[in-house]
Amino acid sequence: MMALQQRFPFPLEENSYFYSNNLKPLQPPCCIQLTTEYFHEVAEKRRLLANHPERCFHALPGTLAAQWEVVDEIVHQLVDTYPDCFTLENRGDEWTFRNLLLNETEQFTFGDSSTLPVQPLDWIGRHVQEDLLLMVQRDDDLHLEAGQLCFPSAWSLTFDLGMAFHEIHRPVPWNHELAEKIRRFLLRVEAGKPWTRVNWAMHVGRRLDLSPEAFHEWGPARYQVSSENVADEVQFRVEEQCVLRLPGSNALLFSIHTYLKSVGELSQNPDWAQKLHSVLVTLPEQVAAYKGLTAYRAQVIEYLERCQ
């Protein structure tokens, strides 16, 4: 069995931060990462799906064909990239998928949703750490029409379902020109040429599910950060977001892998600590508020200065 990897895609390349279209070609073209947190995060996804299905999975009518395309794409990425962890046997449309990490076997008829315990996108999402979102392209725009979202960074799949690109991103403090540039770029993404980007925020505690519906559970912790607990409690949260075109339905699949590293852990890398300090000092207040760190930015800056 292959060893799961330790991985943290630090996103800050400069000493200041500004919104940009930072999509890059995805090489190798696999949107799934297996890390040492695999067992914990997959178990947490399944727990959330069992306890809060009303906020963790939605699919509009008419998305089943695209959902099956996602199953086809991700299953083959898993067995090709991680052959020691996943296998597939298929005789025509009769598939047998094995997750050797979890010792699970699923036999189903590809294309027949009645042979799976849940909808196809929901099923394959239970085998990976990534959140999976489907945006359907029509009328020269992109619409969020299906998704398994267990680890949101303060946004709601229930609220955003059915919305177009600009409606979804209205809270983001970027200018309309950049938003439109990114939207047009996504409309031109070609099948077989996936892209990736990293995004970041900061939160308190190692909770991955930051859904607005549960704000009462995680929001108050932002005001409990002190110089004594800042190193352990404040987390630098990175999302690795990949986008690929599904050739049959022409929909876009977005995969989002969330990584956490405490400020204390991050400070052990002097280059990362210096870049984060510089970014936090110069970050516009509007961006700091959107990224959720206004309440404790000063404590993080002071801690990073003590580490220098």
Given for the second form:
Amino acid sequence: MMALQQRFPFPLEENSYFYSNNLKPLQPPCCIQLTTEYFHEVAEKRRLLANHPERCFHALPGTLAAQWEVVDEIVHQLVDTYPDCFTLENRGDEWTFRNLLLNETEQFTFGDSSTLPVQPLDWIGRHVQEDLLLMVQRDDDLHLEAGQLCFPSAWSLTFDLGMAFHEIHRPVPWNHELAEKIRRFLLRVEAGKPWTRVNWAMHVGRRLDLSPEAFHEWGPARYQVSSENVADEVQFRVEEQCVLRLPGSNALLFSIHTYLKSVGELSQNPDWAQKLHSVLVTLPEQVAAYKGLTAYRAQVIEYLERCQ
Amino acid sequence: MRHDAILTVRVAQIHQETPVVKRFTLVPVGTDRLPPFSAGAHITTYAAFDGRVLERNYSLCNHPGTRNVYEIAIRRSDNGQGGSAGWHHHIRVGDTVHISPPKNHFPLSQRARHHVFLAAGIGITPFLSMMAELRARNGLFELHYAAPSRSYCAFREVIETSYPESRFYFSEEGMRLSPNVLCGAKVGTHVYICGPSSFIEAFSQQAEAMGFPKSNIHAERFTAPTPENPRPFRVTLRKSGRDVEVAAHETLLAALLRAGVRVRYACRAGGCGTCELGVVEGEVEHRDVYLTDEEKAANTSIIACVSRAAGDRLVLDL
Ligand code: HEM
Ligand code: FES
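Can you return the structure of this protein in the form predicted in complex with ligand HEM rather than the form predicted alone?
Complete assembly follows, chain above in first position.
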């Protein structure tokens, strides 16, 4: 069986950080990454979906056709990119999908939601590490109308459901002109030409699920960072995101793969440690606050200096 | 969409719709499925004639619900040149051609309570998929279709049968499609215009003058196809007075970076707008998907990673 990959898309290219439209063409055009954390993360997703269905999956009525398009897209990406791990046999609309990693087989009729145990987007999301969001394009705007979100970076799908692009991004401390440029760009994304970008933030405690609903579980730890625990507890969190057009519904699929490295692990790479250090030193206070690192920024800077 | 942004299809049927319009039925090759498409979508075709690959955009005119078949209708251009002539004279049943996945820059409004379609000539094509879609979901619409004559009116019979309330305007019979058809439109009406650019300009302006909000006026404008042969040009940097030569094989962005000019960029694919530069003089041949049609027409900026000078020279605000 194909080895799962070790992957960490380090996002900082320069010694300073500012918001920009950092989308790049996605090459090869596959938005799913299978990493060594596959088993752990898929199990964690399924656990969260079972225990907190109300915060992990939502779909507005009218999104089923687009959800099926996501199934079509992702199943084909999986079997084409990872043929050792996933297979598909289909006779017309009768599909048999096998996940060889988990030793699971699902038979269903493509397009008939009654033949799946859960909604199509929810179903396919349980086979990948990515969070999957569906942005429906209507009258020159994009609305978040369905999503499976298990590993949010401090935002709530329940709260954002139905919102347009600008409303979703209201908390981001960037300028509106940039947001509008990005929105306009997204309206023109074409099928067959997917895009990707990376985003980063920091938090304390090794967990992927940073739901606002569970803030009491992870939020307070940011005030308990010390020079003893900074290396292990403070996490550098990277989101690798992809945007692709679904031509049948004209909706966009937005995928998020979240990666964690502790500051200690990260400092094994001197170039990464140096870049993160410079970025943290120069990061505007507003952005630092938004990314949740004000409380322990000084400790991380000090730690990175000790490592050099 | 599968992995390749270019699809291969076979011409399964060719149907002569009028003396100058042919309809081509395209089916998948090497797979049993074509990506689905939405009402108003088009594809880019890459057909090779005399060794030259010509990129042309054509609306899909079959029902968006039909799977694994695309239909396009092509009018032979009057001068008998270019892509449409190639399609008319050289493409035979059984030929394979390359196409893009479906794109949609002309979607139906989901907010509209009533849709008015204004078509001139071959501009009818996107409306065929839109009307089929609206009929399937019981949407309200009306079609006004201008053509030279009955026999030169593509899809007349299908339209008369399926949408008998449609209005035709045959110029040879002295009938004219006038903006008056928009008079008395109810609140929530959206207008869609497709045809020659003079037709689009005239009717969009009229609709605006009659009080239609801009967001309720939709026009089909295809993005310009990638020109076959990029030409070299020169840019003058206004502030420094320097000249930089852009060779045929390189982009403006590459030439500027090579010359040591600092230009920010990210996607290098005409999408993100990071490399936008101000233009002081000279006409731009826009090839990006970032600037709006209005911004392109204003000719005050250029997306350096993909766009070029239309002529020999540009003066940049650098
Ligand atoms: C189209 C689908 C997208 C969705 C559903 C989405 C959703 C979100 C959400 C929920 C947040 C967190 C907002 C909060 O704090 O409540 C966010 C933040 C952000 N988004 Fe997006 N976004 C999308 C596309 C993009 C794109 C294409 C870009 C840039 C090119 C972008 C740039 C950002 C940035 C810079 C932040 C702030 C992140 C940080 O500083 O940590 N987003 N987005
Ligand atoms: S670099 Fe993105 S548009 Fe030129």
